[in-house]
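The chain below stands alone and is given in structure tokens; this is the form predicted alone.
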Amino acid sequence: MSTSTPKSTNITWHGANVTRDEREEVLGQKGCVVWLTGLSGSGKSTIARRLEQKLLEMGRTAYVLDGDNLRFKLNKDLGFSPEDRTENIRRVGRVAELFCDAGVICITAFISPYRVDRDAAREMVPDGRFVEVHVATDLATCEARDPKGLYGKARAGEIKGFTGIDAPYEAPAAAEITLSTADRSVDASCDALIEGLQGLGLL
């Protein structure tokens, strides 16, 4: 779907009179990207949220993206098609690549499947600032939460190419920080990350 040459015509990329070093003096932070990448149910959205909170409250510019609610607006014409699946990572990193030049924590919560996507991802960013969090909890504990009952209805039949059922989740080869959320809680796996971000030098 995706291509490395604009469709448009006619068209110029304008530089900005602002550095990323300038932004990031300013807010006192350096912009990065927190990609959280796992299974349904694996806990990425309840970590993504609650790491937001605790770094404002550290006093940190972050902002969360969501994969479902990206689907709800910027990405509501994709499906789950694996042409589908790497049009909406392509579309959620260069997202993230504005928010991290504009200097914020931008955090990402995104089951993302294949390796190859989530590599492009960091390839829009900086070297350094680009974090893939590996939330590594079970498939048995995804399922056995079931948050919004998918794995049930993947197990039926009702719902096809469910990620860890009949689709392919490829985990990260060398994440920076991975996590398990099945014997950890949610503020436990945020102190984590933050210590993690520290020994990175981004916090």
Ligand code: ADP
Second form
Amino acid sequence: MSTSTPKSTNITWHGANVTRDEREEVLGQKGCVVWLTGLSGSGKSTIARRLEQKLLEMGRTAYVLDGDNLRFKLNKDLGFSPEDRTENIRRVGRVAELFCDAGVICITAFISPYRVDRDAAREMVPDGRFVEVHVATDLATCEARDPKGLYGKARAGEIKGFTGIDAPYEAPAAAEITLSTADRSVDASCDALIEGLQGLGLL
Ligand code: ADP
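Follow the form predicted alone with the form predicted together with ligand ADP, if you could.
Full assembly next; the chain just shown is listed first.
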């Protein structure tokens, strides 16, 4: 999927009258993308929702982009083939880019199994504003949780191309933050994330 040449030709880029710096000053925070990646059932959505809530309680504006939710609307035309997964992440990266530019802390919860797709999303935002978080819950734990019953279906052959079963998950090589959730509560994971964001100068 080319991102360089738009299909339309009679379009003009309009610059803004307001900069991201000015928006951030009004909001009293830095825009960034907190990109959660991990297996299905690893805890991405659960952690994203709780983190959003905790940040709001701290007076920060955050917004969650959730994998399943976006597939109901923006990405309703996409399935789980490798090409569709890549396009899914490309669109999410572009939406996250806009939230970041708006000065919002954008938390994304997508399996995003391919390293090259996550790296492409990283390239969409300014340096230092993309925080890759590996929700590193092991497959056995995810499968035991099976919150949506999907592992059961994948093992029974009712779902093909399921990440971790018969489709690959490429773990991050250098995530800014790695969370193990098997031995940590949701709250403790969020607190570790907040600490990590503070350490990176984003909070
Ligand atoms: P994902 O978005 O990665 O597919 P979900 O957040 O939908 O995962 O599901 C994770 C499941 O694991 C939820 O049912 C959640 O309540 C449970 N869970 C148990 N312990 C934890 C933990 N420490 N962190 C996150 N989720 C946990």
